[in-house]
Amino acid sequence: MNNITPYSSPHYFIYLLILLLPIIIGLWFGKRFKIYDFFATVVILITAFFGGNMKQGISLIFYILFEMVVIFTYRAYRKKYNNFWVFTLFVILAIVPLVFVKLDPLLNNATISLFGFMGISYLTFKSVEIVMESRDGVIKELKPFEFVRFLLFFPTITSGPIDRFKRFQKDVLNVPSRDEYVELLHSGVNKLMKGLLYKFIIGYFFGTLLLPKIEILTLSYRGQTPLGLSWALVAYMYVYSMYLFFDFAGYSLFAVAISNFMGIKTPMNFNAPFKSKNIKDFWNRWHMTLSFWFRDFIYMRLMFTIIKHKWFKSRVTIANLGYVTLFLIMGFWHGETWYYIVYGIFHALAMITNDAWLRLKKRHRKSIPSNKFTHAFAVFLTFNVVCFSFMIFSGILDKLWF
């Protein structure tokens, strides 16, 4: 039996709702069975890393023992101390198997990657979040086993959407009356069903019908036209940002709905991303655990490190600074390759320019006109210039140029 991937076919979600019965049962009367909760998890890992090749699974392991040691060793120091540097050497050890994992491809070296298993950027996440929370007093009390059913948490551990330990453990540890789980059951359903929609159909439309006979048009202009450039290269934009948009926001919706069906409110990754009115609220709806999590632990960090050690005067040099390393670091989590770095350059660019423009309306209000045309055209605007950005991530300027 191969590793079977998390939400990768319809047929997945009649073994795992089988496999959800009893918890949902229980949580109908009331009851949550820890010890069955423990089995499930147990179950999924089993068939999404130890299926066929047992290299993921060793690997999540082997990372789950460092984690452990790495965080509560460091409780254990915090207990007594607070020492930045200390803070600081901690939380990179938090994200050296992930830095491991990034670099492999860079090296090429087969055993770099010990760690490397899928999903590892979202535990890692997970982890730096509770060494970080950990120093600021936020987590009192942590249990080994609150710890790793934390990062294990089935439903979400590939891909997210990345929850926060406070508010998991919130949930975790109370069962939420009938009506209130009524309610977690009809919102289940309700996301399930329109997952089902985004990710198996329309995804599957514009990812596996189309966007692969639009990328060998679009490649067919390679030395033919200067940069290869071709309204072809345009419909790709457009269908590969509509596929990455409804496949991930379909994986996203079966997380929260099988979340929902433990009684669990993982929260939503996406909000109509599309309808943004600049690129700022574009990223308060897009990718939303992700972008607030680089937000709350990076970004806002820096801001506090760089206006309490008085580096720079000017608020708007500090938030500019602050883009860049943000977007930065966003770029080079998703690869080493030179699109990926563009595509976080470009983005925070989009963030500059926007703050600029938002500080010239502001000075000048009365003379800019502000309704729903130009609030049309705001949307329009950034929608494209979301989709010029995805075409960048996407690669495909590399596969036309190099």
The other form holds:
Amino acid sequence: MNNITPYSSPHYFIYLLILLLPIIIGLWFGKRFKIYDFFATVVILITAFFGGNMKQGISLIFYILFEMVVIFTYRAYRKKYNNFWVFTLFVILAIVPLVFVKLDPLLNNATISLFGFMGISYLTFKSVEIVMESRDGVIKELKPFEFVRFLLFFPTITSGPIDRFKRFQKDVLNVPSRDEYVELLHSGVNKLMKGLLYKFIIGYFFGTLLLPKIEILTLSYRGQTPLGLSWALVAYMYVYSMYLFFDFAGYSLFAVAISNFMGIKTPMNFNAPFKSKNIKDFWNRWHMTLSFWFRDFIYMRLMFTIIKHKWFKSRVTIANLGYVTLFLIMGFWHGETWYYIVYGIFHALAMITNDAWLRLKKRHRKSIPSNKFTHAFAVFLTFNVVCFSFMIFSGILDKLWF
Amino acid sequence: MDDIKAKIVDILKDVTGLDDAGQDADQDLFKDGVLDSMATVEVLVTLQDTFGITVPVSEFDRSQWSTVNKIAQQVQELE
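Next, give the form predicted together with its partner chain, keeping in mind that what was shown is the form predicted on its own.
All chains and molecules follow, beginning with the one already shown.
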């Protein structure tokens, strides 16, 4: 038996829906069965992490125990004291397992990633959120059981969307009324169907049927033209972008749909990102729970500190510094390869350029036209900038050049 | 309360450089793109200095700070 990646095949849904049936019937009659929820979680975790050699499963258990020690130690400390450096230390501690996993390919040392399992990034976002909100006193009470339930909520365990603790608690402690639940089931079924279309039809078409062929064609120009550039690379850029969106948006729709069936309103991850009118707009529509996490827990906090302490005067400098920091961290988070870092820098530069343009536009409001043609051009330009960044992200240039 | 609102509108105008910022006290400042993250932080810091309140960043729930009326209410509660 091997590990079964959640939502990876249409069959998975048949088993999943059978497993969910008691939960759905319970909610229909206004009940949450805590014990059964726990049982279902265990079943999913076993199929996802303990198939095969159990290595991932053991890592997961170690990881959860480690984060529990970190978080509950910090919360105990925070009751009496509030030192900035102690807080920083605990944030770093919460990230350490992820850092090990991310550094692993770089060091070529398989023993270092004791914590390697699918979805560790997403659990780490949740853990760090809890450390930060514990410092701010926003999470007043936290029982170990609640922490584990939040972290291991199985519809979102491997790839998000990243929920927030207080939001999640509100749903999980509440049983929706019959009307609300009918509404949730309805939206869940819709999202499930849309997800199936996205991931298993459109995503499959682009990712499994087209992409490998175009990749071979693109790489056949290696060494033949300057930098191996070709029209095939341009085609690769668009096909990869379509695949990335439909595959990930499809997956995210599944996660939200299954959450809905369980009476949890997990936030959406995508909002028509290819309709974005500029790059800032794009980050409000693409992988939203991740970009909002970065916005709330890194960007805004950094801005807040810098402005409060008046480290820099110019607001343009501060905002740009924030972008570079934010997108570099995002690049490193994706993985320690040159193309993820370049992808981060590229987006930071795009944001800085975009801000400069918006300032210019504000100053010359009267002389710069704004109509449906300029809007269409803006959407077109943003789409191409984004696809170009995904081409960097895909790593195709690494294969083409090195 | 009207005094608070007037001060908030002044802050919004200062930060955004828009003459009509916050004109409509029920306008959604985030949705309509009046405030981005950077401007939001500037507004929060200025609110702290002006009213002597402390806004914990993670208490900052966008839906509760999205209009002039809502900001005024938050300020009053925190004062």
